[in-house]
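Here we start with a single chain on its own, the form predicted alone, put down as structure tokens.
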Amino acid sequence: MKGKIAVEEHFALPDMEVAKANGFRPEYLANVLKRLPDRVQRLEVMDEVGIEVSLLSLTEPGTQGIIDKKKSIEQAQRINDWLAEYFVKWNPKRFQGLGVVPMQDPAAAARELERMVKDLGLKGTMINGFSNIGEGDEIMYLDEKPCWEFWAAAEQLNVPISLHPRVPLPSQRRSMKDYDVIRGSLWGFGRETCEHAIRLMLSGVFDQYPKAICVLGHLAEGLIFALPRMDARMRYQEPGTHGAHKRMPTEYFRDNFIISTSGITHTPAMHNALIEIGADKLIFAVDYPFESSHEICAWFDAFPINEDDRLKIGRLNAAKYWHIAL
């Protein structure tokens, strides 16, 4: 399929220190680090695989790991200015951007979201999981009350909030002892993101801001298949023991979440996702440069689906949610 829009494609600034996950082969890691700040080879690959537009986002942990509020605000502004200038203005027909926000200061994050959308022309933001607000376990999730001001801004601006995985806190890794390799994308990423998304569903934030949209990658990290059991078990729970929400998790998932195919080439999982949420809530992504654009695109282009739905998933849904002119 030509004309695809890919919505979870990562970058890094040339002077940025990028987290190096455990266990990766040196040649793979070197290739990723080389491609993160590159735009020329990235564009060549897009041409080869039929991607018309890449929606770029900062690789993890983004600005979420910066404890100092002032520094997080300054870094977010610097990164967003660079993204808009280096990628988007350089080739706006092929590159669009998701900026970063300093969630250590939710009010500042709301202001920066407005600035990046209205002044820089970026399409929204990707947040790399929880935000560090102190040493150790002092963190903040997006469902916590100080962050609701930020959700209000996102709803008003009508931009989705992409939630990217992050390595779990050291205090949450006891089950991974002696198996450090599973802290990241092998397992820990998905576990941390699923729990973050569940917190959002149970918090009541989507009752307060019903038009807010959260984006989950990697077919929602498998969460889509666990939610029906959550609904079923909640029937036996005492009221008030599982948050301030007014509806069941699956209802929020269908109304307030969209999911991307980033990193996925598993046909049965894709079919199940289509059955659960339909083609209108699925969006194509590669997860470049951590995944192979050639492999992901070859799978998606051959995936057995009617062509109207392929067009929705591969192009039209992204254009609608992120206001990308076709």
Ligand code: GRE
Contents of the next structure:
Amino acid sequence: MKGKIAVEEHFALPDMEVAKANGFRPEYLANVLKRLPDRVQRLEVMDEVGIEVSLLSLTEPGTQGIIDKKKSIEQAQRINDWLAEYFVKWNPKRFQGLGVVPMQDPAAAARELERMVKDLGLKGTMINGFSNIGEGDEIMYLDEKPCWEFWAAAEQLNVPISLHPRVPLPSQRRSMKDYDVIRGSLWGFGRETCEHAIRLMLSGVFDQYPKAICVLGHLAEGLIFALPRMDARMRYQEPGTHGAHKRMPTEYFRDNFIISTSGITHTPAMHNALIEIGADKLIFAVDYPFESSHEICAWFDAFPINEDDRLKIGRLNAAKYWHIAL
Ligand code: GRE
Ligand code: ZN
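Now that we've seen the form predicted alone, could you pull up the form predicted in complex with 2,6-dihydroxybenzoic acid?
Complete assembly follows, chain above in first position.
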């Protein structure tokens, strides 16, 4: 399919230390590091595979790991200015951006969201999981009360909030001991993000801000399969064991979440996603440069589906949710 919009495409600034602690093979890592700050080769690849627009976001963990509030605010501003200048202004027909927000200071994050959308022309934000606010286990998830004013801003500005995975905290890696490979994108990412999304559902934040939208990648990290069981088991739970939510997890999932296909080439999982949530809430993504655009696009372009729905998933839904003029 020509004219695809891809919504989880990563960049890094040339001076950033990224992706080095993931245990990647050297030739794979070198390729990723070369491509993250690049715009020319990226455009060539997009041309080859029929991607018209890449919606760019900073690679994991982004600014989430910066403990110092002031520094996280400064970094977010610097990165967003760079993204707008280096990619979007250079070629706005092909590059649009999701900025970063300093969640360590939710009021500042709300202000930066407004600045990036209104002043820089970025389309929303991608948040790389929990934010460190002190040493060790001192972190904050997006459902926690200080973050609610950020959700208020997101709802008011009408921009989706993309939730990207992050490697779980060191204190939560006992189950991965001796198998470092489990912690990253091939498993730990999904586990961490599922629990983050579940926290959001249970918190009641979507009762307070019912129009807020959270975007999950990787076909919702497995939640499509797992959430109905949560609903079913909830009736046996003491009220004090879950949060202030008024509705069931699958109801928030239906009304407050949209899903990207980043990293996915598994046909049965895509069929299942279509049956469960439909073609209006599924959105194409590659996860460049961690995934191969050629592989992912070849799979998506050949996926058996009617062409109206392919167009929605491949292009129209992204344009609608992120307000991308076509
Ligand atoms: C990804 O987005 O898929 C990703 C990262 C960082 C490391 C590995 C990885 O952002 O797959
Ligand atoms: Zn990604």
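As the structure is a computational prediction, the values presented were derived from the model and not from experiment. Positions refer to the first chain, counted from 1. Note that the rigid core is defined as the largest set of C-alphas that superpose within 1.5 Å between two forms.
With a cut-off of 2 Å and the rigid core superposed, T241 has a Cα displacement that reaches or exceeds the cut-off between these two forms.
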